[in-house]
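Single chain ahead, by itself, as structure tokens, in the form predicted on its own.
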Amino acid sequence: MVVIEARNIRKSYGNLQVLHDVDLSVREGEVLGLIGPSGSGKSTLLRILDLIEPPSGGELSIFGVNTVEEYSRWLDLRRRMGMLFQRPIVFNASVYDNVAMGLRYRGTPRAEIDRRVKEALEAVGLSRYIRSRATDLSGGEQQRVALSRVLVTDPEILILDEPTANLDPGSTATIEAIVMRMNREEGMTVLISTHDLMQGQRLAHRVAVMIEGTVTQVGPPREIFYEPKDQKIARFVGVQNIIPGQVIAREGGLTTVEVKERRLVSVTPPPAEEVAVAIRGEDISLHRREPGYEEAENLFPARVTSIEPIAPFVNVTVDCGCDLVALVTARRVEALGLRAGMEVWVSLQAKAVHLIPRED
């Protein structure tokens, strides 16, 4: 069941167009990750989906209700959703009063408020701070208070806008665990915007990529990160190697592409004769000698031209007729004794060579 359906959503502020031609659906019970560069419109889209502000055009259905035509039902719909922002919003009051605020506005009986607030704080591990002043807590604890204030209202859809952007790794892990538990145990639908690509892969069942004000690709995390549909998406999701090439042969489900002075074999059906080859650095294996056991369709000698540490990994650039950047662990570099000028062998599976349309 689809709980949010957005079609051709547009948003402008005066002459500034922030969103255009946005199509996006959110399924009941899923975690949908929204990723994209800063300024791509992610926060604006979330505010529209949470009915904080209207779109300038397009169609938006939430729980089957046409929100454009039935504006009078916005309050009821908003009460079925909850939104957590990047910066924790807490008030100069006790943790208990912060969490209870939304229930009091809804006229919930006092005994019910007390029960639900205590349950919400227990769920986020803050029961011992129930009488503490919220503004005295750390940033990570304040964000958990804000999350409790959302969860205490039992939303069917939880919308998170960069919820861990300003938090330390420990606090981030705690927030992620809470969100995943609510999705897994309560069946809560979650829509999360994040700048952390690894977080998107960890949490989401599907990922939507926003670039320049529109959604450019939606799919499972593996598809987005290993099979991007164009060069802009490939660059954003961290593909280290994007090289122009020419298709020269197709046979037996394999495509051979000429990339400078090297021929590479791919399992991707080519979108055209002129393509761009996209290869993630972690898919490239380096060896001190020709491996006799490697089941890789692409196997060739190369020379190391540069080594760039990016802890805890290392970018190793090799010349094999074209330049390729391999992402290698520091321990692997040490074990191989890699250094500039060293002769090595490169192995690369055909399924790791992804073909996309070439940009002019």
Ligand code: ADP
Contents of the next structure:
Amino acid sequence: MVVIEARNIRKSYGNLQVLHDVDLSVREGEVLGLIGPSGSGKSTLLRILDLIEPPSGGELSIFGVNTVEEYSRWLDLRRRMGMLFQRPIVFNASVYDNVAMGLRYRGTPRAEIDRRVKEALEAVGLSRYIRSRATDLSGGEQQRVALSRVLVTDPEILILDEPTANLDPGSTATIEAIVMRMNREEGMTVLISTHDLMQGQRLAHRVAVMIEGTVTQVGPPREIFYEPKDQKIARFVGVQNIIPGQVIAREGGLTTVEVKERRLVSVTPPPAEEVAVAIRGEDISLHRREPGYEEAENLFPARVTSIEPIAPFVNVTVDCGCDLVALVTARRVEALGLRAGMEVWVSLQAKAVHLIPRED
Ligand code: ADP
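I have the form predicted on its own already, so could you send the form predicted together with ligand ADP?
Below: every chain and molecule of the assembly, starting with the one above.
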């Protein structure tokens, strides 16, 4: 079942159009990751989906309710969702009062508030701070207080806007673990934005990519990372090699592309004659001599032209008729004795050569 359905959502602030025809569906019980560069419109979209702000145009239905036509049900819908922001919002009061606030506002009986606040603090591992002043806690703990305040209202949809952007790795892992448990054990639907690609890949069942104010691709993480639809998405998801090429043949399920002086075969059906090949650096294997056992469709000699450490990996650029950047572990660079000028062999599966339309 789809719990949020957004169609052609537009948003302008004065003359500045921030969202352009955004389409997005969120399915019940899933973790949907919204990734995209800073300024691409993620926060704006989340505020609209959480009914904090109205869109300038388009259709939005939540739990099957058309939010434009049935605007009077706004509060009712909002109460079934909860949103956590990048900066933890805590008040200068006890942790207990911070978490109880939402329930008091809803007129929940005192004994029930007590039980639910304790439960919510238990869920985020902060029971021992129940009497502490929230503003005295660390940033990571404050974010857990804020999360606890959202969870105490038992939302069916949890919306998180870059919830760990300001946190250290330990606090980030804690927040991620709590959110994933809520999804697994309570079946909570989660919509989380992040500019951290790894976080998107770690947590999400599906990932939506937002570029320049619109959602340009939605799919399972592996599809987004290995089969980006266009050059902008490929760049954002960290594809090291995006090189223009020309399709010269299509035979037996393989496409042959000429990239400068090098022919590469790909399993992607050509989107056009003029394409760009997108190859992830980690898919390129380097060898000291011609490997006899390799099953890769692309196998050819090359010369190392540069070696650039980007801890914990190393970018090794080779010239094989075109320049390719391989992402290699420091250990393997050492084992192969790689240095500039050295002759090597490159192997690369046709599956790892992804073809996309060439940008103007
Ligand atoms: P992201 O979350 O992807 O970083 P945002 O949604 O925060 O992106 O911002 C997208 C664009 O919208 C930015 O250019 C930002 O300056 C602009 N923007 C966001 N909110 C407002 C606002 N209330 N008034 C004017 N411009 C805004």
